[in-house]
Structures are given as C-alpha cells and as structure tokens.
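Take a look at this single chain in structure tokens; it is the form predicted alone.
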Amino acid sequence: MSRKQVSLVNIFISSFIAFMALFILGPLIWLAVHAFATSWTYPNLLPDGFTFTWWKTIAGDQELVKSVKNSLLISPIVVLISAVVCLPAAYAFSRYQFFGRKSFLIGMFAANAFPKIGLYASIATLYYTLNLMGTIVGVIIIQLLGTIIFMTWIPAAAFGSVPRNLEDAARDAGASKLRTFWDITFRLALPGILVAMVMSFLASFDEAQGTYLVGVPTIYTMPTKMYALVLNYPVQIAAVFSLLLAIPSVLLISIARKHIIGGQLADGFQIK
C-alpha cells in the first residue's frame, strides 16, 4: 500500500474509534454532567452551575434508598439460587451424552432470543393464584428466568474446557471422584463460573419488565424505580440514579473482562 492509502486507512480507523468512544462514553458523560448540574439551559454549552444537592436528595428519599436495598438484596439471592440449580446441569451438559441434550441446549438459548413480556404476563396469572404478586419471592423467581442461560452455558463451557487427562491422572494417583472434581475440575472451571455469576448478577440487577409486572407497587428495584424517576423527578435525579445503576455493571464487567475476552471459554461453547 502507498503512503496515501495507509494514511486514509489510519484516518478511517481513528475516526471509527472516535465515533465508537463517543457512542459508548457520550451517554455516560451526559449523565455525569447532569448529575452535578444545577440546571442546563439551551443553548449554553456548559451547565449553569454545579451542586451535590441531587445526590443528597436521593440519599434522603426513603423510597429510592429502599429500591437500592432491594436490588442489592435480591440480586445476590438470585445468583446463589441460580448457581445451586444450574451448575449441576451445566456439568451434566458438558460431560455426558444423553437423549435431547443438543435440542435442550439450543432450545434454552433460543427461548432467550425473544421478548419475555408474553411469558411474564402468563406467569402473572399464575402468581395471582399462588399469591406471589408483590412479593420478594415472586420477584426472585422472575429474575431467575434471566439467569438460567448464563449460569448453564458459561459453566458448561468452563467444565468442557478442562482437560480430561488431568482428571484421569488424578484418579490414577488415587484421588477419589469428589477430590478430583474439587481439586481439578472445579478449580480450573472456577474463572468461567465466576464470569457466569457476574453475568447472572447483572441480568438480575438490570431486569425491569418482569419485576415491574409482578413486584410493583409493593416491591421496587432500581430499574423499576427508574420509570417513576423519569416521570416524576427532575432530570438530574434520574441522571444520578442512572449512574448508581451503571456502577455495578461497569465494575463487575471490568473484573471479569480478561476471562470474557481471553478466549479460554470459546471451545466450550461448541455443542459437540
């Protein structure tokens, strides 16, 4: 390639990177500015002033604080229950061949490719019969539906990527099946399981439709409270709350990043 062509390619790549940075970071910057702005009137390029008043307002609003507590309470419970239910299934899918295995995996993945509002509406009818509407138990069950795919597929990938010869060597050395699983299989699969737990936590933490349908007006989480914030609060309050909602996602994704993009789980996603 000539110098002119190389320069054009570099300009295109730089422009694309700048556009993606603006596309990704732009909304966060907008929220961050509004979270500290007293007001921002058009056509001013900068806010009229800055303040911490909006943060203090949220800290003093009992309904908003309660929604934060609900999210931080419910999401870990959902992840724990999902792990107890799904990890044995993930191990079975990765290590055993049985009738309908591929169909079940593909069906589970396909079921999450469509909007769930119809499913939530059907579940709401059942909830009325079981008196689960407006209860924490009902919200936990709804949020579990969004974690099953992560807590099954990703750990199955992690278990599937563990070399069988290491397990065979441990068994030949006299280790029991349980000892082999705990010291070899589980330990090597642990990064993938932690990634699944992170993704499941985010799926639960950000779930809004089902939680709103079966929880409101008794149980509010942070995503469902956003509906009321947009309609009934100043835009600065919504900006602060949006930042608070985004913080766990950014932190957890940053922690799990090297395992997500490292490629070590890629082979496990192949249905063999």
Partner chain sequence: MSNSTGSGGLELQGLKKILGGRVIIDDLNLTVNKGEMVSLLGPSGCGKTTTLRMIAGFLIPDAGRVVLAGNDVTNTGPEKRPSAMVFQNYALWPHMSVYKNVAYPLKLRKMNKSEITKRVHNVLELVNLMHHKDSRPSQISGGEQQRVALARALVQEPDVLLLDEPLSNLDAKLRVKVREDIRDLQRRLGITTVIVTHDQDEALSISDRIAVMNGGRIEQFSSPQELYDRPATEYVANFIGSLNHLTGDYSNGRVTVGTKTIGIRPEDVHFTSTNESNGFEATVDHVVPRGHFSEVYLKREDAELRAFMSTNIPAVGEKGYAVIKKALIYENGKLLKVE
Second form
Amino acid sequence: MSRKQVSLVNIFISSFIAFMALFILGPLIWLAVHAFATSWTYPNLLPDGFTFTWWKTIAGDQELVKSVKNSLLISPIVVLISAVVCLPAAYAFSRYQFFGRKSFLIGMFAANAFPKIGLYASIATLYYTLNLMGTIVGVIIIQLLGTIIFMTWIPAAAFGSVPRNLEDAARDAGASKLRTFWDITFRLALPGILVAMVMSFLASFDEAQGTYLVGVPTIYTMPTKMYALVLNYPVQIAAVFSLLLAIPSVLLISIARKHIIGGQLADGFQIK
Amino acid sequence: MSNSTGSGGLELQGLKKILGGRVIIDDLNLTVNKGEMVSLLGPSGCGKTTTLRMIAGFLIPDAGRVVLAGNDVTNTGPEKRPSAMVFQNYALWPHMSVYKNVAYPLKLRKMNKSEITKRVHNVLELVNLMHHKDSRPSQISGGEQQRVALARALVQEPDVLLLDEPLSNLDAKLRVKVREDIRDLQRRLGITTVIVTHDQDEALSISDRIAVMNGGRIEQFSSPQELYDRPATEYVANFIGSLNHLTGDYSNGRVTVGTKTIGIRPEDVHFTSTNESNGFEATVDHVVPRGHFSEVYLKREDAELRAFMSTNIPAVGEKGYAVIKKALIYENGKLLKVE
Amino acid sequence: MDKTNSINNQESFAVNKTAKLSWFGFFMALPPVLVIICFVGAPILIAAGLSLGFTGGPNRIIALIGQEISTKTHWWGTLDGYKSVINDPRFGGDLRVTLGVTVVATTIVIFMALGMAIYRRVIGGRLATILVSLSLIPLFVPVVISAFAIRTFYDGTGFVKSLLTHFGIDFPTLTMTNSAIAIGTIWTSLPFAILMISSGLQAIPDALIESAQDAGASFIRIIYTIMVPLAFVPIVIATTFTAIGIMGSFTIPYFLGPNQPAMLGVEITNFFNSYNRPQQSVVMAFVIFGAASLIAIFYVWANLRSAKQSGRI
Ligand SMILES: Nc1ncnc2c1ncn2[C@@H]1O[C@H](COP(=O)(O)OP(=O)(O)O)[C@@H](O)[C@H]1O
Ligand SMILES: [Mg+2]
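Now show me the form predicted together with the partner chain; what you just gave was the form predicted alone.
Next comes the full complex, this chain leading.
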C-alpha cells in the first residue's frame, strides 16, 4: 500500500474507533451521569445540577438494600454449586470416552437454545410440586441452569488442552494420579476455570426472568428489582442502581480479561 | 522365573504390547547391564517409544516382565519405579521456574528444604544452568530446555535413565555437542541408560550397545563395532551405514551368478588404475564430494558400485579396476558369512 | 514437516490411550446432565404436552386457570393450539419482526466482528487492541442495564436526539422501534462474536498468510480464500449463537421495542403473564425452538466436520 493509502486507512480506522466508542460507551456514560443528576432539561447535554441524593435514597430503601444482599449472597453460591456439579463432568468430557458423550454435549447445547421463557409454565408446575416456589433453593436452581454450559464447556476445553506428556512427566517424577491432577492438570487449566467462573457469576447475577418467576414476591435480586425500578421510579434511581449492579462485573473484568481475550472462552464453544 | 537378574540393571523379558488392536511389541527381550548405555535404534513407528513407556511404567505390557535393579516392576505405577525419563519434547511444566521443575521430584519425596536446594543446585551446575534457575521454560532456548529436562531426571538419582529421542528437536550442530555432553555425564555418574533414537550416527557414537528394532522386535543387540562389521540381518545392514547391493554369489572378491544378497560397504570398495588384486573393470560415472571424502559411482555394464574415497579421487570417465575388500553375504535376510 | 507430523501422531495416540470406554467418566459427566434433564428437559416435555393439548397430569392446574386451551382430540393430542396461534393475525407480524431483527442484527454483528477481527489479525497494533477491548465491554454489562442505558440514550430526551438538535437536525426517536431492538441486540451480541472469530483468526499461522501474499494474492483474496475458510468453525459458531440468542431474547426487545408487533420472546411472556393464554405462549416457544434447532443443526454439522477433518472421530 502507498503511504497515502495507509493514512487514508488510518483516518478511517480512527473515525471507526470514535464511532464505536460512542456506540458502546455512549449509553453507559449517559446513564452514569444520570445517577448524579438533579434534573435534566432537554436538549441540554449536561444535567441541571449534580447531587448524591439518589444514592442516599437507595441506601435508605430497605427493599433495595435487601435485593443487593440477596444478589451478592445467591450468585457466589450458584457459582460454587455449579463448579461442584460441572467441573468433574468437564474433566470427564475432556479425558474419557464414554457412552453418550457426544449426545450429552449436544443435548446441553440444545437445552440452551430453548427459549427459557417458554418453559416457565412447566417450571412453575414442577416447582409447585417440589415445593420450591419462593425459596432460595428454587432461585439457586433456576440460576444454576444458565451457568451449566459455561462451567462445563469452557473447563472441558481447558482440561483438554493440557498436554498429556506434562502429566506423564509428573507421574514419572513420582507424583500420584491425584497429585498430578492438582499440581499439573488443574493448575494449567486454571485460567479456563477462572473464565468459566466469571462467566457463570455474570450469568447468575444477571438472571432476571426465571428469578422473577420463582422468587417474587419473597425473594428479590438486583436485576428483578431493576425491572420494577425502571417502570416505577425516576430515571436517576434506576441509573444509580445500574451502577451498583455493574460493580461486580467491572471487578471481574479486571481479573479475567486477559484470559477471556486469550481465547479460553472461545475454545469452550467447539465440540471436541 | 527368578525375581532378580543379579546384574542390577534392566531386564525386559518377553514383552508384548497390543495397541489399537495391533501387536506393536512382540516377544521383546533385552538386558542392560548396570552402568551401561544402550540405544534403541529403529525407524519411526517401530515401537521404540512404546518400549520405553513400558519401562517407565506408562504402559503395562500384555505379556512379559520388566525387571529394574533386580525388582520385578511389571505392574508398578510410573511414580513408584526407580526410573526417570526425559521426554521427546521435554515436557517441562510451563507454570514452574527451572528451579521448581527440577525440585519437584524431590519435593514429592518429602525431602527437607535445604537438602532439596543442595541437590537441585548441584544438578543445575552439572548441566550448566545455574544462571537460568529462576527463568520459566518458555524463556530459555531449546537446548537449555533439553538440559532442564535432563536435570529433572538426574536429580532423582534414578537406577535407570530413559531418554526418548532427546536430541531430535535440536539443530544439527547442537545435537552433536549435546550428545557428547549426555554421554560424558552418563559415564561420570555411571548411570544405567536407555536412549531411544532413529539416528544411527547418534546411536553409533554414544552407545555401549545398540538394539536395532524392526516391527516391534529386536533384530540385533550388540556393540556398535560389531553391528557395523557383522550386521546379523540384511535389515540391520541397510539401516546402519551405507551399503551396495548385488545379487549373486561371492567368492574371492568376485561376484558370480547366484541368488544370495551381497552387501558391500562403500568404504570397502577400492578403485585402482591397475588390476593388482582380483578387481574387475569399471568406469567412473560420477563423483559427489562429501567434504572430507568423496562418493565415487563406479559403473560396469550390469552393475553400479559406490565407493567412499578420501585420497586419489579419480576423474569422471576414468577407467580402472574396482576391488572389493570385504562383503557381507546374506541368504533369506540372515547373515551367512563375511568375506 | 516430517518431524512435526510424527509428534502430532504421538499426541493423538496419547489421547486414544486414555479414551477407552469408561463408566467412571460416564458417571462423572452425569450430574450437570441430570440437572438439565430435570429442570429443562422435563419442563420441555411437559410444555410440549401442553402445546399439543395434553391438559392432564402436570398441566392440570395451568389448563384450569388458563384461557382458550384446546384439549387433545387424538391419542397424540391436537394441533388446535398451533392453529390458533398461526391464525392469530398478530402472530404473522410478530414472526416477521423476530426473523427480520434476527437476520439484520446477526448479519451486522458478524460483519462488524469479521472486520475488526481481520483488522486485528492482519494489521494489529494499538488501535486494533483498543477496538477489540472496546467491543468486549458489553460482555460485562448486565443485560438489564444495557437495555435501560440504550433506551435512555436513544429516547425522546436522550443524548442522540439532544446532540443533533443543537445542529438543527430533527433526529427520530429510536426507542420503541425495531431499529432500537437491532441496535440493542448488536450492542449485546458483539463481544461474543468478536471473541469467537478473533480467536479463530489469531490461530491461523503467519506462514499461511505470508505464503499467500508471496504467491501474489490480493488482500481481499487472502481474506476469502485463506482466512475465512480456516476460521470457518468459529465463524459458524459465532453466527449460530448470535442468531439463536437474538431470536429468543426478551429483555432487549421488552425495553426497546414497540408494543405491536413485538418479538416472540416478548409475546411469549405477554401471552403467559398478561393474557393468561399459556398454551399459545408455549406454542410460540416451540416455534422459536424449531427455528433455533434449524440453526443449531448448522452448528453441530460444522463442528463434526472439523472434528472429522482433524481426525478426532
Ligand atoms: N495408543 C496407541 N494406539 C494405537 N496404536 C498406537 C498407539 N501408540 C502407538 N501406536 C502405534 O504403535 C507403533 C509404534 O509406535 P511408537 O512406539 O510410538 O514408535 P516409535 O517411537 O518407534 O516411532 C506405531 O505404528 C503407532 O502407530
Ligand atoms: Mg517415538
């Protein structure tokens, strides 16, 4: 390419980046500013004034605080249970050949492709039968469903990509099978497992519709509360709540970002 | 069968292994004396790695026994065997530093810290890697990785050291140097060693004895010299060194009509301008310089012979006499005699 | 070349070695499968029963409460539930919006992702990193927030309209239109598509691209003869997951779309919650599931094909 073409491309790319920044970040920033706005007059680009009252309103609202607590309690539990249920399976998928292996993998995918809202009638029926309606256990199970695919597929790919001869070398050095698993296999698959945990946490933390169905009115989480907020409160309250809701995600990005971009997530989505 | 060999080295008795429905190793017997260095030599796919993995304990033989230092370990797991292996692509753990890689086997043996440090430092000095002890495997070169793998095996002070094509990932120059280093270390430590290779030069230059493998069996097991001078089968003769092939009978330096296979090493073919000792007429067809010697192609109406010559290289087209100094005569693939 | 081949062989044999049929592995893999069978599989079956007019057993109560429930007339049920949905004049519009938004948004997402991923693979550098990092942000934003943020950004008093008013442009209010749904779904779907496609393209060895350049292939030609075919599976995965995700989405169209016609994900909820017509709601879910399955076949096919090519089965 000639120098002139290169600079044309650069101009194009730069303006595209500017567009993307506006497209992606614009809505988030616009919302964030609302969280500190007194009021807003159209078509001004800045609010009439800044304030912290909305934050205080939320901090004083017992129901909202309760929903924050619920979310922060339930999601970690869901991630842990999901890990206990799925990680052994992930290992099995990557290391053993067994009857039904492919069908299991594809079945998980199919279950994921069914629109969950279409199941709520039957899930409600099932929950009434099992006495799970309006219980924490019920909410945990509903949220667990959305994490299974992450917690199985991504670690399975991670376990699968640990070279066998590294394990052999550990056995040769004198490590038992279990020791080899902990020191080598698990340790090398850790980035993938971490990504799976982050994705599962976000999936659970975000889940609103199922939680709404089985939890309300006894158990509110942040996202289910958010639906109510958006419809019944001033924009600013919802904005404050959004920022709160985004904090865990932002924290988790910083932990797992490198591995997610590094391909751990993408690897998980190929059937092997 | 007795449980001990007395030799204190390694003994394989009637090993057999079936993989994927195929017999990969069949009735393999091998005795390696204490302190000896033995090569398993053979083309890719002949079962060398499989044999080595049975010695190390990664594969359990379907029949036969593995005896290490006098103990039957046939059904013992790899972690309990007194052997240590250097893997073909080194298998260094990427999440541990060089030091930690080498210290890991000792940590598993519940040794105390200061003892571990001492032994790891000793062995790292032995392979000349002290300056890299805190590097990660990905930060050092292939040759250095190879030495780490070696150090990790040596630090275990194994009764038997196993090396699977340890040099195949190194460039040609380095390969020669490292193989000398390995041989040197092996001699100094007096450690019983089995090294797998498909490179005859490598095997010939560093082994006390060589086991040539073919299709899951050992064709011949003898010293490098013996292997070269008296290859027991046609297969071995072809695999080791170069060989001219002729069909016929051989007597007194002359090839006559017959059905046997006659193998003649190119260095045993001489070319002279005058016929002094029972040679036959030949013409120089072409000459390929090979550095410190030349490959001379000699032609007669019905046959071609290659000769390695280092002095008095004849010119192309020159007529003279080819003299055969030594020939290996095979019938049905087996060595009949050497003349 | 020879050497790498033999190493690869050894590794694939090592895989086979432990890959014997194993009951141990089977039982280890069972727990998540059981959870799915109990809490997704069984409800799907119950729902299928309801959609076909099986109003007894677990569907008894819902059939009592719900309105306009058709009951089975044959041993296998009845298609009346499906007929009533198809004959409902709203359904046609809903289906068209659903498919339209899915096709448009998926196409845009995949092309944007391809473009950025190719740029990152071929040219790379700081700008590419910024671009990709930027596009990944939505992955970490809960979807309720995304929907709400986009809604305020494009609505009647939102930033876009406010800004353009200053330039004397009367920009339309996008919120509550299908365009807003498309914008929202593109926003939320972009990260996954980029991750998939970019990791596929990054895995292509430099040598393959350079040798094509060496042979005189133009940039465009390299893209469609080397890069796209080699990253085919990740591209298919990105496409299918994006399309399936958009088709069944609820939150984005609920916050951003018009009331009528709405995407099926919203209508399923409306029919179930607001209109108390659970059978129709379930029927619509199966319509989406049917369409998703067609797409999913493509996904499974691509995966199996690549597994076969690399000799994994
Ligand atoms: N797990 C396995 N399943 C089936 N065949 C195998 C397996 N491992 C090795 N083989 C076969 O056994 C033969 C010997 O392999 P190997 O011992 O690795 O050879 P070498 O190390 O001499 O190159 C090869 O033909 C290979 O195809
Ligand atoms: Mg081998």
